[in-house]
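What follows is one chain in structure tokens, specifically the form predicted alone.
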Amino acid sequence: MARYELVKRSVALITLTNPPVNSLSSAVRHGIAKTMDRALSDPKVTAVVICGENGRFCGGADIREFSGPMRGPPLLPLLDSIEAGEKPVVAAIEGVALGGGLELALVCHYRIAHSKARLGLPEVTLGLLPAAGGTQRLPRLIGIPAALELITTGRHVSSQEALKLGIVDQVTEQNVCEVAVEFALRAVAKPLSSRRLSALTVPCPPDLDALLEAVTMQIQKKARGMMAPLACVQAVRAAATMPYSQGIKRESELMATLFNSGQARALQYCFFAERTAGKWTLPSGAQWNDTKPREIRSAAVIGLGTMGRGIAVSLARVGISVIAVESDKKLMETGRQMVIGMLERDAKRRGVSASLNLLKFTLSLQNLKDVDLVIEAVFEDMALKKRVFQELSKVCRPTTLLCSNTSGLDVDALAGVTDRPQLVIGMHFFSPAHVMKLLEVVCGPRSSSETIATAMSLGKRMGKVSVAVGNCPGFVGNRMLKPYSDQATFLLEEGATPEQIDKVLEDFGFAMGVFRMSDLAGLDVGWRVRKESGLTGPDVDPKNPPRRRQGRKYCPIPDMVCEQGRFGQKTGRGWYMYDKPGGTNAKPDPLIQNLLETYRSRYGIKPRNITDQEIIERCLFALANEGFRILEDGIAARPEDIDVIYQFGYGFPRHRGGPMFYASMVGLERVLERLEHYHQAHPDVSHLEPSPLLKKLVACGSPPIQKWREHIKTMHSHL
């Protein structure tokens, strides 16, 4: 899996050829050793050059070998070979070099990159470090702040970053291997003793612990319980202070440790998740790979409040003409500003044009006729939707796709009021829509096989993760919010504070807890959703509102707070308090405390002492145990489905996998006893007794997680 030639007489050409990205496997290390061997040996070889068969360089270790024993040659001793080596070896990078690709490129005495090339060191987002020499060469090559920068983020560079860092000696635009033959073949008669980034001593900087130390507190802030960045700090530090003999033993210590780690597994699990998303089944038998999607061109956006913006800039950037429609011309023209504000910004950021003739503002649907695929963002009420989609029916094409971005209503009940059901299907983004990766794809039971294609086609033509799911009231991540929601709130009831949760889920790896996402995202919206479904509204008694509403147990806490005008940080106040409106500084707030004191109080509720473990297990294991009934019903073709859905769309930790991963870590059947064990503490909550399907997985003896979906039968499938 390594080609060998001899080109210009004297350069032998090293050729990795393993598709798609020429990862190192062990036939490509064995290659490499064999052709290395034959190059170095050969007296009629001056010079080597390393490259990639079909436009990529190296893509780095193929991670699929990782959960098995280890077989080839092994990297480490085999890249120092390299770099020993008396003739002079040029690699010539071309797409890609990544991970081990770029410790290969490393060891190589010049480095040669095209310009559209990409370089980085991602292994920490795999819980891993670059445990090949990375951490102890690139330290060398660049110094240690870019060094520690690149290592502990896994951030890519363009080629042109990595010429003005160092860590390539030219780029190109042209052949990049014919460059890389032209400049060996000059490099031949230089010595080699300066090329080897093992010899080479670490420039240090005369604050090397206090740098050390600010970057460790920028991690632990930032990477919440990660341990792969720490180690990676831990790693570059001893290349700073120690031989490069001592320094590759210490990364060989501390990957060691990792490798075998919770953490790892749950970022390389995560890896997989995210590629095998988009990979969505129909009962009828038509699925993701021959199922042709239709090409979209022009699109429309009904309505410009925060969502339909947020769409409307991820269509314009990906080069689709878009038409916004608003019903009011006030709201129109603030909308119109602020897209186009936005995508100046994104444009300047990525360093291209902005994307303005491409956008068209209307206060008529009239306008839609000619567009292939419209996306309803209008506010979240049926009969209004309804009367959208009723409105399309007779305004656009009979070919033309109809989405709605709703985020929890009935898919089918939209597409019964069109002529089209078929071509009717859900969209549902994440706020900022622009920025957030998730896309739902709910596939209502009469959208067909190309509709579901396209909208999955267009999210990852917009650089979404595009996960297809099925229709039912929230659909998979709203659903599965609800009991994680309530359980926080009953909480409280019992003796916990906002902050104390908030703090547990932080420090789990939440970017923010229950509570503080509330205050975000505004109370009011939750509350106008309890209001439409009955659960609240001038029929409840305001001075003893009930505990036990439509037949389950109820916590009127959050209604409070929404009555006393606290929406969160827009108003300033929520369940916590701000400097001002529209302020993001949380501060614990007494009035919340004597609210709860006297909701306690006036139903003889005697407050306890909560701990962190309860609330790790009630919201999670409830969280979990929704995501087992989403499986049983078929909203969800497989776990690994709604853990990339509560990664990208609710920010749940990636070092723990997900809800169905992390429940699978703790032990299937350690998930079972505690919710039963809450269940029988509190029998009037009914997402707190466990699933069928748990139970079944635990009595099958706790399968793991990619074997779940031999378990899972369901009388009919969403999907």
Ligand code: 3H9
The other form holds:
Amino acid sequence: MARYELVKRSVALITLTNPPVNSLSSAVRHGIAKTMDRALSDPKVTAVVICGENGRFCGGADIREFSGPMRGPPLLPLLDSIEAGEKPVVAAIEGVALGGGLELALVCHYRIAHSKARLGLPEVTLGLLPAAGGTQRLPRLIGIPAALELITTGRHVSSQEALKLGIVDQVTEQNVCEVAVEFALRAVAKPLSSRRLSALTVPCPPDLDALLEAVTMQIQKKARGMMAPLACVQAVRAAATMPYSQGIKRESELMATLFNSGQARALQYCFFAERTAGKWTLPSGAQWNDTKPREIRSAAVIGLGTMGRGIAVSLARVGISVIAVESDKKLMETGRQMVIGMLERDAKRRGVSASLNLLKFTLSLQNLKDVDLVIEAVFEDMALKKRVFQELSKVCRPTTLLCSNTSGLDVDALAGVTDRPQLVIGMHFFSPAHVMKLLEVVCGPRSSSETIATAMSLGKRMGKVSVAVGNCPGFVGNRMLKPYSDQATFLLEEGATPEQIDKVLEDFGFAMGVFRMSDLAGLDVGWRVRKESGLTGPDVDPKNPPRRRQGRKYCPIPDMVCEQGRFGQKTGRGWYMYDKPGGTNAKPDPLIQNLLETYRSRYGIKPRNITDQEIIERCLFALANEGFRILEDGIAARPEDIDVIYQFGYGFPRHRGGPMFYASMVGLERVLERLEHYHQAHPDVSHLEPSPLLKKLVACGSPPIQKWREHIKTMHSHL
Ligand code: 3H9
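Rather than the form predicted alone that you just supplied, could I have the structure of the form predicted together with the named molecule?
Let's see the whole complex now, leading with the same chain.
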């Protein structure tokens, strides 16, 4: 786990060997302790170099070990002893030095980094803080403001930035180990006292309190409800105001509080869930690691609306040539200007040149003969999409993949109108598509494993978190959204206000409450869908009771809001009022209050006081309940996939893990009991009826979320 070699007759080269990222597992810590002892006690050795195998220095503590009992030598005393040693130690940093990996480098007396290396203290993203001395040593090395920024955000820096900040002593493009060995030989004669960071005094800014206050306020605004960034501020305050020995004690106390928190568990779950999500398996046995994706060099995007423009940018910026198709010259020109502008701004931000030469614009599908893949992003209308797919089937060569950016329509029905159903798949991007990281890859029953592999790999290439899901109305994300937003509107009927519900959800940690989110997305979209499905509008039988549709409870308030021309932010009015059309400053609107009061008195509903707890339970347990149904229907393979979709596509707070993880933390028994309670009170709301899978899990003793799969396996899979 740590290899020992003597090089140049006097330098001990210690190589961490724990692939893939050389994390500091108990075996690696043992290895470091043993090899360091050997180096320090061998009189032939005058200096030590520490590096990592396979081009990676170290990815930090082994996160998998956090869920079990602590074994092996603790990291902090081990690191302190390296720093205290009397022989110079040089860190040779290649690939990554993250978390405990950077803390290890900070106790080395010198640090040499390869030009492509990345360094950082990302513990905060796992709900923790750098508790192996990182919060105390980094401020001593680079000063309070810079250390505070890196520790509270977890941002990775390039080796060039690390050099500017003073984190590393040298950056090289050569073999970093060889450079470090030469460096170590030169360091032998030099005194070490000034190289021991724990012995340095912290350069403390005169306005320390104001600085810490400003950062705290920024965190409270941005990282709503998260404990770890605030604990990081307290640890850095300790570095600024206490001697090292006391500061380190404070660091450990703060870590102990965080370590046992639900937030740390949730964030560590998210870390692994995100990595699990790309690993799809089909009932046929084909899976992510045995199916080769096709190489995509050219693509077409059909429709240059908001989604099409974002998709075209996402493709072009990773070097794929794009033919963008519009139906009308004016729309094409507008689209062209917008795509070019977006691509130029994106390139400027990333400090690269915009790949405008990869873009072509056309009015004719005939120009798509030779592309490798097409992404259709026309209006959400099945008849229109079918026409496009029929046409594509005639025009494109037989091997071209045909993808639809539908947000919920039947992908198999689209496949059915083509001559190549096995090459048809859904690629559901989220708006704005060049910014949002989520991609739902919707596998129809006839999509081939190669098609799935290609869409997943293309998503990865575009920097997306891609999740393979099955084909059903709304897929995973939008299907679950319905019970969640239905509960919110039912609560309006019963006495709540949009701002009350949004506040509760935002305090829970959502980026936006359900009503503010609908205003942003545009209320007319859902209204049109409801009209098309006969839930509202002239097709509804006038004899139909007003608050029931298609045999279920129905709340017409969203339709009434739209009937007043209130389509959300874009019209300056929606569930809220805004300063102007397109404004973002949402204010409660007395007209909505009036509308709700009139509605309630018309239907004889006596408004009642609704508690925050009821809002959370009704909205979030209904959301998770639909998640359980999605799992039993085989539309998502694992709860992790659902949670990743909700974090990256719907603003679910990451420190709560996602709707399924949240349900597991609340306790499945409690979720079941509350759903039963609410379903009894609202027997006509089927979304509140506990799903069979939830009942089954509770009957099996509520296993931890990682074990749910064993109970789902027996059910049908659409993937
Ligand atoms: C810490 O250090 C606490 C200390 O301050 C104090 C202690 C007292 N542990 O991401 P990838 C796995 S907290 C265990 O796909 P990439 C990962 O799950 C730690 N496993 O590769 C995956 O497994 P699988 C602070 C880890 O090239 C495989 O490695 N450190 C760890 O895209 C490949 O990962 C961090 O927060 C780990 N530390 O990215 C760094 N890291 O193949 C966390 C990775 O089974 N890691 N794995 O799915 C990362 O950010 C990225 O993995 C890294 C590589 C940038 C290193």
